[in-house]
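The chain below stands alone and is given in structure tokens; this is the form predicted on its own.
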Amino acid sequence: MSGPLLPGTVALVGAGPGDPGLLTLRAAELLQQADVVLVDRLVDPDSLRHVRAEAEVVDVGKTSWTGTAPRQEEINAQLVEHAKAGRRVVRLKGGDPFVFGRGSEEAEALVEAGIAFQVVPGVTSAIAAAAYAGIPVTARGYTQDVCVVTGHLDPDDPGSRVRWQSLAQGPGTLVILMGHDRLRLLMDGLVRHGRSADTPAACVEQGTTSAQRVVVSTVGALAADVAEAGLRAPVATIVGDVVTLREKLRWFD
């Protein structure tokens, strides 16, 4: 088991998908010791409980529509000017701080400076987000492989390093983070590589929390049925046959 939070040391913490009941038991530990925790936008509230009165909390919530947030290289900053000071901080993720969260640039970032960190996994929402739906990523008899990918960039964006032509032509479950707003270029994009446009598909608006929606649909009709409904990001798709699981495994809502 890993140790306790020193002075002058970082841990980058998953605080999970939203549920703060995910919130893992060596999390709530590290955040009662914490002097100063910088904490993520959509970080539920309560999970703050667990930081003691006396502790710095700092809000470095990042969004895509706004520039006042702070720059990742300006979170990165703070978290060695802390530790350098002599605190204990915590760096608090949602989800899994290594999964589309920028916590291997943070770590680098600690590396450098030569600050001690340890990493506390969270619960990822791109495996929560689905369960919480009733569709289980990988089922027997369904599928053996899932692929967790970002959508931030449209299939054709040649910043884009995710191989869309093999994910569309392959068996397995597909679970798209951050795909919201290029929902439709990214169905297309499937299609137009070989996926077929019935192919089952759902869309999770605030997977794990009271203000859960689901759209389940198909490849080809998703993003005009989850504008129809009208969900909002933050936004878990998954594209695969175990989506006609939901029917049946539906327990949440």
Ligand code: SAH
The other form holds:
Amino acid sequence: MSGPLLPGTVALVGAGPGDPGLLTLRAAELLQQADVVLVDRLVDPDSLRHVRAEAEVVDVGKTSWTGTAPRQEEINAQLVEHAKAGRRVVRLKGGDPFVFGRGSEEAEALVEAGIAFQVVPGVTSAIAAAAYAGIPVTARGYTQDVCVVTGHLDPDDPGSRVRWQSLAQGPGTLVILMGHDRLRLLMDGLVRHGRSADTPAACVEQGTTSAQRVVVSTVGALAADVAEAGLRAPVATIVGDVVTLREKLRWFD
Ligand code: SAH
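Can I have the other form now, the form predicted together with S-adenosyl-L-homocysteine (SAH), not the form predicted on its own?
All chains and molecules follow, beginning with the one already shown.
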């Protein structure tokens, strides 16, 4: 068991995907010890009930005067500053801190500044949003592999390092995060690279929360169906035959 949150140190903590019950015991314990908590936009406000009344909560998801998120370097600098001031710092991040969401950059900044840190893994939306939609990301007889990718760049973007071609050709489950705004481009890319347009696909909006909504479709029709249903971010997209299991395993919504 890892120890207490010492003054002058930082804990990078996963808050889970939304359902407050999916916050880990360790996360709750460290939130109780924190002097300052830096939170993301995607973190459920309910998880902050563990924070002591005298602790400071900083919303780094947006700044009040511009309405825009501070740059990553500013968040890194804030973490370092609070720790150097001798505070016990929790950086609470949506889902798992090391599944996208730039947790590794924050950890690197702490290493460079010589600040001790610990990491508390969280339940990632990549798997949990699917599970609450009744979709197991792997299932015997369906697929034995699952790949979690970022959809924040179009497959044709020269900056994209996602291997869309091999992902399209394998039989595995694909979970796409941050892909809501480019859903049509992403699905077209998969078809162009060899996935059948009939492959089952689904989008889960605000998975694991009471506002969860699910659209089940196919790779060819998903973008239109999601636009028609009016789903908005955060959305997790699941592609693969496992999506058909929802019919039988749907339990939450
Ligand atoms: N570290 C996070 C992911 C951060 S990237 C994690 O492990 O879950 C942000 C993306 O995560 C969003 O664009 C969306 O694709 C996905 N996401 C986060 N919370 C979600 C939720 N409750 N339901 C569906 N997708 C979610």
